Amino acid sequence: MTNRRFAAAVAAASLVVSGFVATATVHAAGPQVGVVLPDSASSPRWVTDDQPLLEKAFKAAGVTYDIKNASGSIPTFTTDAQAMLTEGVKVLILVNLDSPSSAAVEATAKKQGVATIDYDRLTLGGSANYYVSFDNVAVGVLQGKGIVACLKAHKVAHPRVVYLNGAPTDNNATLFKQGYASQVGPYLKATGGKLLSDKSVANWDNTLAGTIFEQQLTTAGGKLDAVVSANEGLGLAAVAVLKKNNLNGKTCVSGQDASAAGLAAILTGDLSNTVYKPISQEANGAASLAISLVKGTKAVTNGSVKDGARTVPSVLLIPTTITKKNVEVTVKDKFRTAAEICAIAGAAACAANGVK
């Protein structure tokens, strides 16, 4: 599938989301599409972005749906997904909490002839018909490049760095680390720097991340030049600890998700860099696939990924690095508003960086 045809399909989904056919309604015995989102704690995106975007797309296309949030619980994830299969959904969209539980759900769905879509996170050993996500190694590469650029700007001769990785059960966390390690590792070797600690955070738990980072900072003797954190939740947890020790703004800290709080922290200098993933593109891509499967039209993809020997047709999207210089990009894209960012960062920080 060419990028031009894929772009046209996503554009069409965007038109649907904007409400051009919002009056269409399908009255079915049960939902045609089921969606299970992972939690509301690891990132605000699942509640504030993904769910409303998916809802708009399905409503606009006249497709009935059921969207649940597993609240970080694997039993809840499994129960919700199984309930949707019992309700007779034709398509199941899953953001897994771990691969084994999601693979089990997908196996059941396959037996029942229900198509499945891995959304944002690939289910290893699963049987999903499609995968929709960003290039997650590329996300990590951008995180790592941002950290290296920050260390260079701070003119750190022999940088002292820690990794604060995502959940070990999330394949995306593995891919993010692959990306940022490919940038930070060689830089440390070239400069005689040191990776002082390399820790993962179970369930992307931000409270746990703060505890782990306090231990990392103590082990480092209170002297750190960079925290390579896998998302903004973890990064902001580290920032809270750095603030207590008057080290915020002096230490490079990465993130991703471009949340309002994360972008505000970029403007105030507490985060050095983050990654913007236009979630509307991801939601529209998944919705477009699901709608096609429900209506029996051709599903549009633009690539594929490997899961062992299995090739999964995919919609793969391109992330963007964000620093102080281009926070305004997220506002121009209508992903965030200046008001929500500036309410956290302060008017002065926004004015100084052209966010309006």
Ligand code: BGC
Contents of the next structure:
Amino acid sequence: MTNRRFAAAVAAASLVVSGFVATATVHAAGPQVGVVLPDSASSPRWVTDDQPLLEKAFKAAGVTYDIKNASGSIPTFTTDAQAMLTEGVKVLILVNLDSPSSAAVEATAKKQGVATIDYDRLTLGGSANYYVSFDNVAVGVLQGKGIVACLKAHKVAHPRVVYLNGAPTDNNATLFKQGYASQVGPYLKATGGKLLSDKSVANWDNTLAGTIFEQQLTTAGGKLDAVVSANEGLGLAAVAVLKKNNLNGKTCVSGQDASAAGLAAILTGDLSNTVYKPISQEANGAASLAISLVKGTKAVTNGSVKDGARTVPSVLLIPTTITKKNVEVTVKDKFRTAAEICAIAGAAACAANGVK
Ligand code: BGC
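Give me the form predicted together with ligand BGC now, not the form predicted alone.
Then the entire complex follows, led off by the chain already shown.
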């Protein structure tokens, strides 16, 4: 199903749901839906995008909710989720910090007859009823294609490249790498280029990414053509180091999330390419499933994923690549405002690229 057809199906399902709300009397003491988000430091998205968009969807459907942020702590994640189960939620939406801790929460929820939804990150070995995310291999493919296009534009004969991967505990990081390696690997082979370093960043920690990248730049002897970085937090950490060495803009760097800072860095040329994931589709997809589970109406999915022998019914969405040429897409979509991007990028960079 295309994104547009999926959005239409969700809208139709919500109509049924809102019709139901109008006539039903709800006597819920605690919240009906619980959400645990992972942190607020690995990417601004969880606080600036996911949380408000989920809140908006629940409010529109008249469903009560509680949204907590685990602040990067697995004990906090577990305590928050357990507290929501004690409060009597009907559905738990989880963005895991690692699979084992999330699988444990899901097992407890299942025992209590509470449905669970893996949001953005699949819990390996878990028991979630649904999974809502983007096609994360496709995200990585876009990142890799963007890096290859940048290397070509810079006319680099034998590219010297490093990988700055996401958290090894996040299944998405594995999928992103699978995607970008499928593009960059063969290009390096074809051009006689080199992958000089391949490092993962625990917890997607942006500060740690800077330290790791400094070492990578040293390993490369200060001569580097591209940093394949799994998100903007990591990419911008690399850019800060490149800046100190007057290498920003000359080195291709990828990102993901289309944050205001990330898009500004695209406009100034510090990042070569990033990935825009329309989070409203993801939040609405998960909220619709949760609302259906609460109300007992039909749940809308558009695919499934495999986790070992288990098949998880899923909502899978399509990402978009962003370069200087199409930053404007995120503004037209009302995902970002020109004002917030241009406050960081500067008016000249915005004017030069038609962002208004
Ligand atoms: C998400 C990315 C995010 C990263 C760090 C991944 O699982 O898909 O959007 O940048 O986690 O929070």
